[in-house]
Amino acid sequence: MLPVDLPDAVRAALLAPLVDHHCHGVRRDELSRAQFELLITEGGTPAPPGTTHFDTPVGAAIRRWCAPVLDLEPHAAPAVYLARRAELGAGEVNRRLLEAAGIVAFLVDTGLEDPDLLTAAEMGRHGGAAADEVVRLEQIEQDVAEMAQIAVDYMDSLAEELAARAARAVGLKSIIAYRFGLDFDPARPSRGSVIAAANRRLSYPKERLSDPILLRHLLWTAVDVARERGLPLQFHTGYGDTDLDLGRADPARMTGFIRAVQPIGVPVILLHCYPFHRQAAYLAAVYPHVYVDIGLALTYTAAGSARVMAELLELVPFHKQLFSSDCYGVAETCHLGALFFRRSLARALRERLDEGEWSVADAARIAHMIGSGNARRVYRL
């Protein structure tokens, strides 16, 4: 699995079980080729006529690295791979690939509310791991908006529901990058402005939240809950699907909010970050409560992931980086997330050992921190 020779202690640290601090459920049902291909791209549309999403870095990686887990030769043709997947059945495929990832704990974003996705508990059972919930703020807000009758009820219910869900969770997550952008006003909005915005919101409660005042209110309500519960607050940044304006998902754009939260002490975790991972590394380097991962970027860059990891490690403090697969839909994304994390970090460690920059003990300690130790500390696992 590892692409370079390493001292035994470093190799053991890299192959130790990982804490996947941000992932989603995978599909429990059988998938057609068209369905499968849509789940291995962030594009959300079929490949152009005469082409396939298997002709991508992640598609090639599935054929190379996931095929052997399903008892196929490496580089199996897409049709052969999908036929074997169908033969084994979704349950067995999920079990094999999730177990092969070597995950000891899944922290699952449960905000998608799709009955075809495995629940957090099911992810744990299929992967032979522990599992906990990360609460998505915008999903809670949607539920509250559809039930509240007046603005004051909306505000009170939002705080109460977030607190209730947080009591059963290990973290909170925002997708404000999708709903507005990370260049939001960092100040806590006034009560009057929130009431006015909430009145507008309750006229169209089934629409997804995009009002910047209410999004800021939701964030600051979450900060209060996170401080009370000792929870971190995750943010999607960088790479995502077509619902995202990538230019407004640069984590550097939320520097004002990061500064405002610093005295409160709530950990802010920047997810994914690519192609802004150098900006994220800077934020983690200069703000004591900021942490980063590069999540799905490693899966989707696949054979090129070592360069992404090397760029993040130029500046990021080693006690500030976390592992996540950001798997979603198909268990292949979990297996590949873990695999390319280990492979890309192995190359970086080998380079530093060869240059005499780190000792063997340093390299092993850093691998342990990034793979699981930092997540255990930040999420209090």
Contents of the next structure:
Amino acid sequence: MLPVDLPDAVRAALLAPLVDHHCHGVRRDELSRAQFELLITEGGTPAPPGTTHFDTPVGAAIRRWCAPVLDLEPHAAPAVYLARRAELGAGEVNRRLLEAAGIVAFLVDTGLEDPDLLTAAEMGRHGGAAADEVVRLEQIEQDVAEMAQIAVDYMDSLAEELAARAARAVGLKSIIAYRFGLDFDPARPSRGSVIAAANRRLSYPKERLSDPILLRHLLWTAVDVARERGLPLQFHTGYGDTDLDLGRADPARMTGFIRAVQPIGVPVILLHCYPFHRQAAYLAAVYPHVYVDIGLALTYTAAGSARVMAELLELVPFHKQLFSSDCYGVAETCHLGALFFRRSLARALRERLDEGEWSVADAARIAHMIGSGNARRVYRL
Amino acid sequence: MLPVDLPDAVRAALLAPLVDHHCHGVRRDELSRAQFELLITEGGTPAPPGTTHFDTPVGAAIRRWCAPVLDLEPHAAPAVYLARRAELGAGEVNRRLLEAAGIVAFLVDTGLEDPDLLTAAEMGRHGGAAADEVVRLEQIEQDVAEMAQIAVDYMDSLAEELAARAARAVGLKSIIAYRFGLDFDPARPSRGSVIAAANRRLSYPKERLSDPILLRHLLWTAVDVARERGLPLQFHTGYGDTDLDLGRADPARMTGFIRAVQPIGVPVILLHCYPFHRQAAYLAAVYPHVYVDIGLALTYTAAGSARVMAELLELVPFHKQLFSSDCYGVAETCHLGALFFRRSLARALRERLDEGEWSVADAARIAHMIGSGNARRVYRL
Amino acid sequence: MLPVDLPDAVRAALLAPLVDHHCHGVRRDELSRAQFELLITEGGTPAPPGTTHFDTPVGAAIRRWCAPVLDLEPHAAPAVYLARRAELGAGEVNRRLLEAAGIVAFLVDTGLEDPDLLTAAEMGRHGGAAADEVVRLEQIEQDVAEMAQIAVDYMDSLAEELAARAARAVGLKSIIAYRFGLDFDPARPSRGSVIAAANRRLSYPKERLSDPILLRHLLWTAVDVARERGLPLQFHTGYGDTDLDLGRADPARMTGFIRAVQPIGVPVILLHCYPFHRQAAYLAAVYPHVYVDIGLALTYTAAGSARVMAELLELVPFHKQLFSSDCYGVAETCHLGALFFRRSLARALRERLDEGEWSVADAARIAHMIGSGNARRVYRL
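Could you give the coordinates for the form predicted together with another copy of the chain, as opposed to the form predicted on its own above?
What follows is the entire complex, opening with the chain shown before.
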């Protein structure tokens, strides 16, 4: 699995079980080719006529690395791969791929309420791992908006519901990058402006929240809850589906918010970040409460992931980087996330050892910190 | 020419003739050293006293790779190179360098109306290749503005002229990145606002168009024509001459326009993109009608081009990447564009084969798609 | 010290003394561990509980490369390193590390008025090098604001004081990236607007200047002085401490100002630039008066610095790149700045030689230009 020879201690640290601090459920049902293809792209549309989403870096990686887990030769053709997948059945495929990922704990974003997705507990059971919940703020808000009658109800229910859900969770997550952009006004909105906005909101409660005042109110309510319970706050940043404007998902755009939260001490965790991972590493280097991972980016850059990892390592403090697979929909993304994390980090460590930059002991220690130690500390696992 | 050993099938795919989907004419006349130096920089000014534009990555590459095509030793001194160039004459130099590029079809942006530049047909003849035209929108607009008397004439003539020129072309091209920036309002402008702006425009018809309403009107007129004729629409993005603001040439800034065009189905092709090629690859990965190339960037980064190619390959679907030399002015830029495309792709393929990420058959197939297959499909050649 | 074998001429060029065109004084006093840790981060705060700023790329590099200069084994533990540092004393440590850097001239930004920092002359003496001064604009402005009584005094004194200080200096430096951002209005402000702003300014003269009109006035006054005396104007860009918004420190944001200064002919030097070094290289490639270095970035990316250097080299003309250590506070940052400059450039040259891209003579010549020749020309040393 590792692309280079490494001293035993470093190899062991890389192959040790990982804490996957950000992932989603995978589908429990059998998938058609069309469904499978839509789950291996962030695009949300079929590939153009005459093409296939298998002709992408992640598609090639599925054929290369997941095929053997299903007893096929590497580089199996897409049709062969999907036929074998159907033959084994979703349950067996999920078990094999989640186990192959070598993960000791899944922290699952439960904000996608699709009954076809495995729950957090099921992810743990299939993957032979512990499982905990990360609460998605915008999903709580949606529930509250649909129930509340008046603005004050909305505000009270939001705080109560967030506190209640946080009590059973290990972290909170914001997708304000999708709903507005990371260039939001960092200040906590005034009570008056929130009441006015909530009144407007209650007239279209089924729609996705996009009002910047309520998005900020949600965020600051989450900061209060996170501070009380000692929880970190995750943010989607960078690369994602077509709901976001990539330029506005640069984590450097939320520098004002990061500064505002600094005295409160709530950890801010920047997810994915690509292609702004250097900006994210900078923020983690200069703000004591900022952490970073590049989960999704490694899965999707696949054969090119070593460079992305290397770029993050240029500046990020060793105690500030986390691992996530950001898997979603198909268990292939979990296996590949873990695989390319280990392969890309292995290359970076091999280089530093070859050039005499780091000692073997440091390399092993740092691999352990990034793979699980930092997450255990930040999430108090 | 290739920097690494490769299996025969992959080697053959890389050395196969390329479709150059975006280039310009090269000069037919003899050039002084001062003229030549100005054509190997995007800067538009002589190098500072005591320095030379040969002391750049592209300058070093000319001495290294073009010198042997003119029967000189690699690394010939600039004066020696230019003396030999003069000795052979522009016609012979152009023939040698264009042929050495190994191109089967030139798609020529004919928007630079300089009689000293080879026409599309001449480019084909000199390079032993087919030749087709890509129509530059802003040049059509300039012609129309100079002829029209009143706003309604302007609008009608623009649509007619674009349709007439498109009938003989394989694509359209916008340089709105130069004239305004890619952060333009994506909406089609109202007829009233266009008439008002056209009336203003007709009082200074000789100037370059910079009015954002008319630039958007031009673009949307082009979308209509492109849809009718099944043509793709190219956009200059990223690195270019000093007319543009680099930050506003980030293709992610035109995400709104890309979304607006998506239901219409007109292919949007992002040219050059450097240093925003990762943003461009993202757009190509998530929007089904977006394509990408990094032509100019490879020529100008020269010895450093392998990294740029590798970064593009991190995310771009294999069916979404195209080749262009973006040659202009001197045929050296055509040879180098093709050379560094093949060399940088060769390195990326060698790496993926070494690491077992791709099969030999896939590597050959993908090289063929990027080098010519995708362009044949998108441009219906 | 160099990570690769190189032909003698190239090796000699790389090991030749460097002109450090941008640095700060290092501390003359003994430092506690807490003080030392704060000087090896741009963050300004202690590392979170249970972590240390030694667990960063630069921290690992200190243990690896500075430990032997203090007679310790590579990879010495932080406590061992700091004990040995205390044992030798600050004077001896500074002498050893500054000398090990192999620098022939320090151009020192004297804008940090801390008596614990070595002066320019002392930096030279400790490092066995010549020393010259670079005047920080904002520090002059602060002095003037505290002395002036009325707006006209302020303007007159500013021009006089800048001229007087420039007479003894080799360059001027702006930190407008910290005080406002590089997206400032490029136009010279009107006299009326400056007088009004100066009157406001004189009511809070002890505060840091943040008024954009006065910052622009300061800059344009500096342009006048620089033109008269033939001095270059340095700009902090990119990566820095938490006073700046990273996104607004992208040097491409000051394109308008660069264009405005072009006819005046004052050299504009972009410092650091990371992670916008490709944008900086572009600006240096297309504007004849723009120069670039990546001093701070190499020190802080340490084991990952080769990639940063390689990315800068993609586009920057060979006559436009300079060396700086950007050392500050601890002499370790001087040694590491020079070390990673030489190591990363060595790798880039080795690659170009291996691939036959550059001749040995060119590689040696270019190393010499970047290491000292360009600085001698631009600063007229």
